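Given as structure tokens, the chain that follows is alone and in the form predicted alone.
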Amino acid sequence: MYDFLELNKMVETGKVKVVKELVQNALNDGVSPAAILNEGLLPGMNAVGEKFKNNQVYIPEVLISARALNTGIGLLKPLLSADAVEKPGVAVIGTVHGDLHDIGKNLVKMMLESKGIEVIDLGVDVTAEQFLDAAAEHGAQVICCSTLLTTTMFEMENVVKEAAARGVRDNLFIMVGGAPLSDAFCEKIGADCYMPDAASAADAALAWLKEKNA
């Protein structure tokens, strides 16, 4: 059993040059890329997110962790074939119509990646139909919508109005974000999930997941 602490501390802090070269080492003692990552690399950004989820650390050490992360990752992706790494599935991320603001909407890509989610990212300024066109062509289950903004909350609401349109509302786990929103708000435009912070929100995708898919 290969021993992955070192790799999972170096991508909690994020030390870019120690991760890249403790990946390395592993590919060279003939360490599977799927178990580097699953083992090596996953475990130590889900510490950074529990940290903050728990407000022991802030966006500028989720910032560095996550690029400690993708290094690793960067190393290993032409490695990994389709089928090597079970996904838990796929997410569709942006903020919505009307906001251009991005920093919440990137956390939870990271926090949904360092899942094992695959993660289309939509930007900023994105339509219910792009959320939804976007979900269909890559197979997304989940739809993950941000905003700071009160004046663009309710294009939350057309996210959902535009799936249940398309006959595919019950296929679909559709999750809200952002500073002006509560789970009241959530129940009100007939979403499915509202958390405060990055992390809770990739633990209940990827709760989500595993029930559906089980």
The other form holds:
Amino acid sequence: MYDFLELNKMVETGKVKVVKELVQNALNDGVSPAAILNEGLLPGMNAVGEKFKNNQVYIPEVLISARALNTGIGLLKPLLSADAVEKPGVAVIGTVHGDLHDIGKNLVKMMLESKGIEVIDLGVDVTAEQFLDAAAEHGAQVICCSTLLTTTMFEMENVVKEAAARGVRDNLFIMVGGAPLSDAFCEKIGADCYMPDAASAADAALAWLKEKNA
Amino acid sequence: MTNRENYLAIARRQGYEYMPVHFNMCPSLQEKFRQYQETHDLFIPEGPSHVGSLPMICAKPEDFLPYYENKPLKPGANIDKWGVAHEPGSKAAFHMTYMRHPMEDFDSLEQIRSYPFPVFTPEGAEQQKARTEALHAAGKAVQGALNCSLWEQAWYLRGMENLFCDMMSEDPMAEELLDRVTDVAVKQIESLAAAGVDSVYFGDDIGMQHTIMMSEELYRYWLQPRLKRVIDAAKAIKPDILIIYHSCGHINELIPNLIEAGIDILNPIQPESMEFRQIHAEYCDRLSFHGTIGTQTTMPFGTPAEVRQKVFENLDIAGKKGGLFVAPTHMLEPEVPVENVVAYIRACAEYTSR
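Okay, that one was the form predicted alone. Can I see the form predicted together with the partner chain too?
Next comes the full complex, this chain leading.
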């Protein structure tokens, strides 16, 4: 059993150069790329996610850890065969129509990716139709809608309605997040899940995907 | 009391006569409000008068285009004096724009050193002083605003993710960038202090909805000393100048650092993120406040009666001595009913401490 403790720690603390070295060392030692990813890199980022959820660390720690994670993944990508990596599922993410803020959305994206979920990022100002088109195109089961503004929060209801109109509502987990939102709002518009922070959102997406695809 | 005496008395918690209003509206709401005023009599208790900041000498917008070569700007993008680009969104985005960062791809200190930062010309200083003196002679309070923040202006240039990573890895690029931006802010505030303004408004968003944005340790290492440098520069020239500091979101844990840096008035005490009653109880001997009426809750979704009730409730918490300029916590956006804006103004005009 390879000892990934140091690599876990270096991802968690965002030491990009050391992560590069340790990933290369593991490869030289004949460790499989999938094991390096699943046991070496992702647990480090997940540890940050847990601490973020508990307000023990803040955005900068998440960002620097994600950067270290992505550096490691960059080294592994050419070596990873598609079936060697467990992918819980695909999520489509975007900031809703009329809203151009993306810092929160980007954090959720990082957290989802740290769970191994494939994320299709549609950017900002995304219409309900674009969310549903992308979900269909990429076979996504999760849609994550972000907004910072009270002006645009009701746009999220259009995503829920569009999913219903297309007859795909029951196959989708529609998540909503952003500063002015709440559980009550989520329930009111008929979405499936609101989470107050990025790490909890990724946990919820992963839990739903696991249950759905069990 | 004159407008100025009343303003200073509220800020210094010395008892006041009336509550001045302060609010900003997005363009579409401004138009609705204008129409309302055409058909209704509305008394608006006047707040401080404003003086502009020093004119900036800066590169031409097209001079910044090479910084966006890797990812060209959307048609209709506007480049500001710092070189930060603002791309338009769909019609549904109203006045809002998507920000693009000219230093996003920088990887060397030299690139930051050779960047065309704006510089301020002292030519406007005389004008600032003359306007301030004229307003004071008319009994009016004068507020200046820095059109430059520290943390925010720096990340507008570099991108938030990049700047946070630079700070976390103690990259000299972060130090250089923050210092250059701070230099500009110091020049600005020195000129406002020399003009004799009563207060200066500026700030940075360092809070998220439910938590602080960065650890206290990171804040104290990178940002608090630079904030203190700006405030010290103003108070060295005009010791009684009032510093109104803005940060959206939850910033409870950082407030002692802001007080240590020398702020006098904290804005906006977003009620969705912080409890005004608690913040007031903890800091009312050292701080005054500005804001407290929620723009995620009461202003867009409350009734006019609820707006009035909140205004009264918060002014009651502040008490007879003042210490609160009650105001919406942010710009009022298109979904805010004009009736709620009117209710806010009327509540300020009709409030008498109980």
